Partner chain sequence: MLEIKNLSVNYGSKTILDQISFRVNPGEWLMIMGPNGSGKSTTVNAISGGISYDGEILLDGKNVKQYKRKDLAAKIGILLQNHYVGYGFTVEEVVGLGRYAHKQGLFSSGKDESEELVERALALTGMDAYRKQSILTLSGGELQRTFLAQLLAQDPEIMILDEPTNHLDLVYQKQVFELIEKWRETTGRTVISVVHDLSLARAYGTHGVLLQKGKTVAYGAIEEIITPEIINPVYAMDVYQWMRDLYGQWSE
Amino acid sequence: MKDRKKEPLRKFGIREFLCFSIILFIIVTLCTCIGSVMIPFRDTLQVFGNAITGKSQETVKLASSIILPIRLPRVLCVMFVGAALSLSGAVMQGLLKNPLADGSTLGISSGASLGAVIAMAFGLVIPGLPFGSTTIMAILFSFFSLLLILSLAYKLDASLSTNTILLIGVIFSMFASSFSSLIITFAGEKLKTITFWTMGSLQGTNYRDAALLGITLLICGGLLFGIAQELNAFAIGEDNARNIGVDVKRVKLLVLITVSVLIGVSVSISGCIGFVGLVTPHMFRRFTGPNHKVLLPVSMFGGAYFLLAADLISRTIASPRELPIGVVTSLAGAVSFIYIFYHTRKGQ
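The structure of the preceding chain alone is requested, in the form predicted on its own.
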């Protein structure tokens, strides 16, 4: 008897959303429980319930003093960063028809990191902006980095082949990292803080950071979900997509801007966390198939799951010390990158 191939998930409706949301809530609760001080699952749920209903936390005072001001904002930021990076990776892979496209492999994250490092090292301030210059600089540098990388790749190879984009991305990453290192060297008393941040860390994040990430993800995610059908059309080529009525220039510009904003905001808060946008969309594409109407929301949830697990490992594996979360994701991502690259070349 022949093995039946698993049917891909054909739609992402209310039932699927609720199922993925319940799994996410359980993971968030577990990540909030576990740490240098272990908090019972039931106490964590009680703290959440009391916070939502406005009841007194007197019966779980110790748990609430750890969860609400320290762990919960961090876990929320991890969840939103994972979702944002994974969504960015899935969209870029669809636009470029390249399974290796991701903020880290294309060099966009390095560009955003360079912008943020400049803002932090020189103490740049933009008046009237509540979230400071770090976020704005990271967004601007990620946008121009993406434009530069794709423009150079197109000049060298009009077909935008995998090898050309990756080569330009690696060269640009080295270039941006060199400049970042040069700036960090002269950062003085900020040296230690910036160095740890560049390796990827969400230590010390707060509810303001979580709110910024959540609002950014809501707006950019909504825009990208709205062009899911157009991204499906890109699978048959730009010319064919244009022939069936897709405004190719508008879609490309929208993707460039939204991906730059998502990566820029994420990097400004979390530092460089690599390979999230590479691993999760590729992993879940096997489950959903190539339909972006399903792939985008599933990748977003998958990115949140993946980064929450990585953050939990980074906090607990060497307790009481904490590893940079970027170290954990890079270890997992490097193996996945080799696997995906091997199968991509094999299929050519």
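Show the same protein again, this time as the form predicted together with the partner chain rather than the form predicted on its own.
Lone chain follows.
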């Protein structure tokens, strides 16, 4: 830690994209290697190579039988969930000009998980979408949670200059969680699965989940990158954004929808994994500065890195047992929350 005063990363071009992608590839490969059965790095790369070129996995049979059906889909899901949560955190922190905003601190995750719990406990099936009901319910509930929290916050404190919104988020989170608990209590034989899921787990996720997450991230990410400049204006101040010509209602609606979908889909697949969206954008803002054109893509990669690391810890630290991943992220998140809160307060 010699010279901390570095020039921030000003732009996110092809070169930066490649750099971050290579790091991501290395982390993904490492996470696939490490587990209850260790697989040599070379074998893992060979399995990937064979799978891509369509060659037979004869020489690395054991490795491929662990990697392809079990570890890789999980690692991919972890990567996408991390990126999705982190992106949504970064976006909300910009929109609300509040560095502590995140799916978990605002209570959106709890809302989404209430929706998912309802769907699971009552075995809701949406006609035509036999598997999607949990996801759809999670998205709908996160949308209405966010809508409720935002409208309450604006009613109470239109400038959003204080932390009213976080208080409302906490209260709403408690409210939604207590409802979830109530439903879980009466859920009978599904109790164990649901309980484990609410703590956050990516065990048993498959390629279908990974594909759904990947597509969601691609669409929502694309839409959000398109309003990076508008988010910059919001991060300076909503009044200022309006005065320079930003269509504030349109931006808010777009954020409301994309964030709900990102969080809803993530929660329906992985349960409540708290604080990812709080920790990573904050960490990376130090290197990128607040400009969303750079911050958003970097946060996505950063969220993936962070959650992959957390997942690795949760799988290995008490091996052969597995900790819920949410426990690991919440531990890291709670500490960062206090750190950020302390520093923003001191700065005022």
